[in-house]
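Just the one chain here, the form predicted alone, laid out as structure tokens.
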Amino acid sequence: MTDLLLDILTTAGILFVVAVGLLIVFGVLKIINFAHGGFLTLGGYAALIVTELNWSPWLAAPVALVIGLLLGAAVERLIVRPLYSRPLDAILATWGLSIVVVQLITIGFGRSTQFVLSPVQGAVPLLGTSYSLYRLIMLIVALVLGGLIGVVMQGTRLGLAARAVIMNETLAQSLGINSELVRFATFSVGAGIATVAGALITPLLSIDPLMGLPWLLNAFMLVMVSGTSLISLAAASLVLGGAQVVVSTYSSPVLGALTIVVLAAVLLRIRPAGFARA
């Protein structure tokens, strides 16, 4: 029972880390970045490159962050920015970009499944059981990341500008806020967080060019039931991620993989606001 509880908590943390970059972009830009899965995959392969170069596995996340920030900035400037007034076209463009990323990775690395080194190994005693140290670290990462984003949003000028754009972009512009710069910074940071998430989850699983797709689907559904709230995203990750763990444990991993998508769809049908305030 203790293992099940820890699995639920750590899975919620992992889902939060994977989805929060998508939430940030959706909150400010009002579009779903379907290239999120491609950025996750790039982060995974950044970790693979670090492993193949025999660098410290702790460098995987910083390397992935740099790649994500730079690529996110380029994508926002060249692809997404001209499409802000056409959100459907922006969604299609980011989905197309994700396909391009998958194909380029396939050309460069092949279709084979690969693995990366974990920064830490083994398990630690906790609550009367022995549990994976890396999964516990991922839970801590989720808590720190959520707290850091909350502090930035509530306690900095950039966060104030971002919240103003979220609430009323036209009014924010009339107050002298450069919404174009806010959008640029938001998309770049969201992409950077996505690539970091991809690098962080890879020690827990294998890597292949399509690794980002199932994570994208889960992240998308979590964001849909969370709106623009970090707290709602944390709650959704805990409840829906917990349901996924329970179904996978007591029924089938195949059914568990569908749990978040199915439950999120049902929840949105019953309560369109999801976990966010109505």
The other form holds:
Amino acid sequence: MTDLLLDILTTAGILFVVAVGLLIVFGVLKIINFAHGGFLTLGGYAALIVTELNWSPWLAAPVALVIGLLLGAAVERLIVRPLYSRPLDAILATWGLSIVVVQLITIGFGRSTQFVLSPVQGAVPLLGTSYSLYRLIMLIVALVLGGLIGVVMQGTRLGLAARAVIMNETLAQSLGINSELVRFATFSVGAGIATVAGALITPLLSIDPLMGLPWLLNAFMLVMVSGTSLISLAAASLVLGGAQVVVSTYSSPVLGALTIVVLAAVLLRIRPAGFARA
Amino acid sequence: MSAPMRDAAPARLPSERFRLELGGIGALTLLGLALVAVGPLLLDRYSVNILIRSFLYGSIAVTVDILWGFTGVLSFGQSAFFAIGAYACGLAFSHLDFTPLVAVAALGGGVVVAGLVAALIAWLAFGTGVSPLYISVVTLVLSIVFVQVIYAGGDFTGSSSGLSGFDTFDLSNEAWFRIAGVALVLVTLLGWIFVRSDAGRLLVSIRENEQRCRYFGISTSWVKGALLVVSAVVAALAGYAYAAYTDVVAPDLGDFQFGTMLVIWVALGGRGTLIGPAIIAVLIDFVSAWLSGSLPFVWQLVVGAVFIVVIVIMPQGLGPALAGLVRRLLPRVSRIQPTAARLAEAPTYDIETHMQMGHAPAAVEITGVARSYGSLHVLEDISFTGRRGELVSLVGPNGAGKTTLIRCISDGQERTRGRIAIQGREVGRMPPERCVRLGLGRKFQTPNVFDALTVAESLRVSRSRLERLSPWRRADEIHLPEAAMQVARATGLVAQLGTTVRHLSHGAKQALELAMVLAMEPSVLLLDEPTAGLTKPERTLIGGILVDLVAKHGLCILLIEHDLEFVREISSRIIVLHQGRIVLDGSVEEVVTSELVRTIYTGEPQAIGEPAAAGPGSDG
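Moving on from the form predicted alone, please list the structure of the form predicted in complex with the partner chain.
Below, the chain from earlier opens the complete complex, with every other chain and molecule after it.
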């Protein structure tokens, strides 16, 4: 029982970390970044490079962050910015980018499945059971990341500007907020969080060029039911991720893989606002 | 544009244009069929093999274009319907003996399952109040679920490795080539005729402004659902042929990547062109197969990169971009002549014939209607009756609830409490399209029109409840009732029938929407500031037309207006709303002389209707 509870909590944490980059991009830019899966994959391969260079596994996330920030900045300039007024086309263009990323990785690293080193090994005793230390660390990362984004949004000038752009972009612009800069920074940070998330999840599973896809689909559905709120995303990760763990444990992993997308689709049909306040 | 009484400018008739275009597409069709006929004789065996598959993909790309390019329904799950057809074939021939009966039953089964799944998706996605993005989300989910179902099927479905090596039709590759090729040509031709027909313009009007369509009484959910089902059936047929020909089915036929690839082909070929997507789909799939041996990943990379570039710098796609280039290089061919149908008088429209004097129910009966948003009460306890032959003006300061009241009357979902009956029939919780069928017509506050259609096409769509739109022809005449015709003449719309609505002035758009609403021949007319943005002479003319409709044809008109002088001239009764309640309901004389109303409306005692007080404003 404790194991199940810990599984639910850590799964929610992992989902939150994977989806939050997509959420902030969707909130500020109003576009769905389908390259998010490609960015996750890229983060995974950043971790692989760190492993192959025999660097400390702790360096995987920082390396991934740098790659993601730079790539995000370039992609925003070249692809996303011309498509601000065409959000549907932005979905398609970022999906095209995702294809490009996957093919580049395939050319560079091959199609085979690979593994990376985990910075920590083994399990720790907790609440009368012993539990994977790395999964617990992921839960802490989720809490820290969520808290950090919350603090930036609530307590800094950039966050204030971002919130203004989320609420009413035209008005924000007329108040002298440089919404282009806000979008640029947000996309870059969103991509950075995506690559970090990709690097962080790799010790838990194998790496291959298509590893980002199932995560993208789950993250996309979580963002659809969360709107633009971090708290809704946390709630959605907990409820839908929890359902996934329960279904996988007591029924079959195949059904478990469907749980999030199906439940989110049903929820959106019944309540279009999802977990966000209507 | 104040009343140039010119009649229609010399425009080509729709049927002439249609015939001309049909000539072009006919030539293309013959060329396509000729290529399909000689293809197997000229091409090597490998190319023939590949092209069979490419042709089938081309057919699905055409259905994606009709759904997305024309109607605005973006489906990522067209692959799933294709795969349903393919698995119907694969499962039947793997588990049963190959007999003609089994073959036919499997085909029927695949088509029926695909159709039912599409109907379920349509029910989920096109219900009232569901977000327009939902169709994309739910079709994406469909493709994910499909793949997992196949995985879960174990030996029965072949799980991740799929099914292969089953007995199948004993046809030569040449025969399959011709079947798939002819199918592609036919699907494209029929699709082309359909989207160019009058009914096809309805698809575009749904894409452009679904709300306006619903307020013309068109059940857009039904139209979109029917299209989705037909597209699913076409995709399933293609899938069946694919499985029967290749002798292999695998889960990735139905996955999200293939569904998205179809969308990418359509975007590359040019949305809303049909032929572009068909050609691009065939071309890309064919070249992919050729290059998959030598440079598999590089080729995918190139497709992805080209796609990004096309989306960013050529939003309309490669087909139209190339066509534009050719047009610019050629010496100026004859300029495209505008095309527009002629206007003709509709058979007399006289609701008095329907009503027996004395016994007829009231046109609008509103009892105790309220509308709240949480604790905010926008309307409270509104009750009044609008009779035939009355022009009732709703006046009141901004935020009085006038537009909310109109909304409550025309959409059964809007009000919180109370009852509304139109022509004696309860509105209940009906959606707008069904309220409209009770005899309502609603003109919105800001012009609510179809930007991509011409004036004539817009009028045709607005009449679609009364004159069925043909799915294979374009009619030359639009029959308009006298009132709509008067508006069109008075505001100069008759001279602009071939003009795209996007290029009209604000005032002309207002006039067009009014003409469209009148073209529906409503018995109860809801007008929210119908003359805002029109010139003084045009307002006077429209005022006259409204008075005429009420006096001669017995309509009941509810009018929101800020120009009180205008209101005083044409109203038979005035209702004053203030803070969500009716504060006065009386004759023009009573209201004009009311001290209370003056205080509410202007903040200070002042005669209503004095030119100085007649400041137009906007209502929220």
